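Shown here is one chain on its own, the form predicted alone, set out as structure tokens.
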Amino acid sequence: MIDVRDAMVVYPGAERPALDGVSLTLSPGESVAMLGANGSGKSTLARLCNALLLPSAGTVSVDGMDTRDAEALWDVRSRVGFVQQNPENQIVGTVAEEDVAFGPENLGVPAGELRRRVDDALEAVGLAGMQRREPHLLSDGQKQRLAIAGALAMRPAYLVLDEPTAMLDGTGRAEVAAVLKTLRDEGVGILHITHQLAEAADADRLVVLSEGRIVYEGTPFGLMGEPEYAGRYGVDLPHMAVLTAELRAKGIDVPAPMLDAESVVEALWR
């Protein structure tokens, strides 16, 4: 389990803490989505989870290992994979298989095991057969899946993704969503930071940050049923969820919330 307890992060010269007493847990096989306006502390919290950043106060532990323990650093980072918003910031290989092999190779994984990890990771993200493909020839969605494969090759128990679909079109977002669902089903804990509440619909739990504090923790659909509350913290509701709320406000009996036009039409024609 990733266990963040009363974490505070204060950047030099900042007017307020980037995180102010945040507590959060993530278990294997659990999917937690995190939303919030720019500057709310989402990326800071993501970096705490695998010791890219250490808390100014409070604690962060991964399967019982304190991230402040320098001797546990490699174990922590091998258990918690991290995927950035822009995949090109973490793609280092000249071909796909070299990029995926980079992390485990630096951990000293033997050649035979390394080969298996690379092939398994590429297959898991739908890039099997592209081992020798040059990354710059991949689509944006494929590049992001390659970045996820690089994290998976470390065989992490948890995967933290910092807005991995922000630069993608609808097709690319769907590709990444399918990969994350498969990983969760296989027991990987997922912390997915996103600006799209629709992407959080399948999460087990939704967390919203505002000014470094958790202001909502519950189900995604619980937040979708409160459009004014969501807007107060910079969360944009899916269009269909807004429409559903407006219909209900006018006394029209439709279930709330709904995420697609077909469901709304079906409800209206019952």
Second form
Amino acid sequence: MIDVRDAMVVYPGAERPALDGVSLTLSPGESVAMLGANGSGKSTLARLCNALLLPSAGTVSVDGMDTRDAEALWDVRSRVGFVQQNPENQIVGTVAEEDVAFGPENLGVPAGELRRRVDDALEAVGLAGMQRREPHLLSDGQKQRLAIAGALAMRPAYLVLDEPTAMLDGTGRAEVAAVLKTLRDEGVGILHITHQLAEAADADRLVVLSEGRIVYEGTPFGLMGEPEYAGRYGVDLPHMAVLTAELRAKGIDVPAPMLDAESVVEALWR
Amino acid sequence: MRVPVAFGQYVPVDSPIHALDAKTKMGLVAAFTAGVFMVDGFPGLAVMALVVVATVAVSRVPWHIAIRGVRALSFILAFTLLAHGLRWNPATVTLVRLGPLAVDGPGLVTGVFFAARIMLLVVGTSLLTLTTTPVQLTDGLERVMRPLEVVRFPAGEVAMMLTIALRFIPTTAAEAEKIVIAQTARGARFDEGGPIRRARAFVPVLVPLFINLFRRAEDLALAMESRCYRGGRGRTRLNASVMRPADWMTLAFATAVMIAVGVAL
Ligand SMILES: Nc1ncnc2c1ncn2[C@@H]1O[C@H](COP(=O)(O)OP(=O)(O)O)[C@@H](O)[C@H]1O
Ligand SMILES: [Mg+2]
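To test you: the structure above is the form predicted alone. What is the structure of the form predicted together with its partner chain?
Everything in the complex follows now, all chains and molecules, and the chain you saw is the first one.
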């Protein structure tokens, strides 16, 4: 389990803390979505999870290992895969397979096992057969899946993704979402930071950050029933969620909240 | 969009030379260079020339590409010839005389010898980069430099730097092109005026390019740390380049020939 407890982060020279007493857990096989306005501290929290950043106060532990423990650093980082927003900037290798191999190479995994891990990871993200493809010839969605494969090759128990779809088109988003869903089902714990509540709809839990504090923690649908509350924290609700909430506010009885237009139409006809 | 970038000079054809390991080819270049410096007469150079011609033929690198390096050096070659061949007011008998300026027979022969040696070296050594991809070269270089780690030379880190540079050349080229198009759309002209004005026109391209590069470097550092990068130590390689029996045989044979020719001729 990733266990963030009362974490506080103050950047040097900053007036207010970027994170102010945040507690959060993530278990294997669980998916947690995180939303929040720009500057609310999402990336900061993500970086705490794999010891890219250490808390100024409070603790962060991964499967019982404190991230401040220098001895456990590589163990922590291989257990927590990290994927960033920009698909271009996190690819190290000159061809796909060499990029995927980068993590386990650093861990000293021997050659035979390396090959197996690389091929498995590429397969898991739907890039089987693209071993020799040069990264700049991949679509953005493929690049982002390659980045996920690079994390998977370290055989992590958790994946932390910091707005992985923010720079992708619709197709790319769908590809990444599908991969994340499969991984969750296979037992990987997923912390998915996003700007879109629609992407968070499948999550087991939803967390909303605002000014370094957690202001909502619950089911995604719980938040969709509260459009004003969501708006206050810079969360864009899917159109249909806004519609159903407004219908309910006007006294029209629809089962709340719904994401697709079809079920809304059906409910209205009844 | 694929931006064609002419980095390196790799000629992508299949040949027995291309198939050799990069380390083998580095060894061959070293042996060849030693051989060329050891021979001290025209018969020796003739044999070396034969070796070069045969190797180029086997490598299937087109001739005009193989000798490109010579053309780039034509000035130095001409200078070598003249410096050895011309004499000012010589006391001895000379071949041709033009006022005080004279062409000296033995001097000219020496000049031809040195010029030929330079040409052979250039064509022979450039075969390394013509038949080896930059990535293979980098990997080979890492292995060859590894003994230097004893004296704290960071061979693994240097190789990693080169690899990352290679990885980002196409990306940066594509980005530069995008910025050029954007600036052109705003009325910037890159094809007008003298060299200074043209160079100045590129400032608005370079500034955003560099800002992006720094941002990239930051992200990349995070990505590398997240994936447990901690320098070259203890790193294994997916595609560790290995020298096969054919590599060892080629290297041994070529070294023997070079020593024999170098000593005998
Ligand atoms: N390296 C840094 N140095 C100083 N301040 C930072 C740094 N990174 C982020 N911050 C500040 O911390 C706050 C939270 O940032 P961040 O975690 O990036 O938020 P988010 O990812 O939600 O947009 C912001 O006010 C931001 O300006
Ligand atoms: Mg962020």
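Residue numbers count along the first chain shown, from 1. For clarity, a rigid core is taken as the largest C-alpha set superposing within 1.5 Å between two forms. Remember, predicted model here, so these are calculated numbers, not experimental data.
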Just grab the Cα shift of Ala249 between the two forms for me, core aligned, in angstrom. 2.5
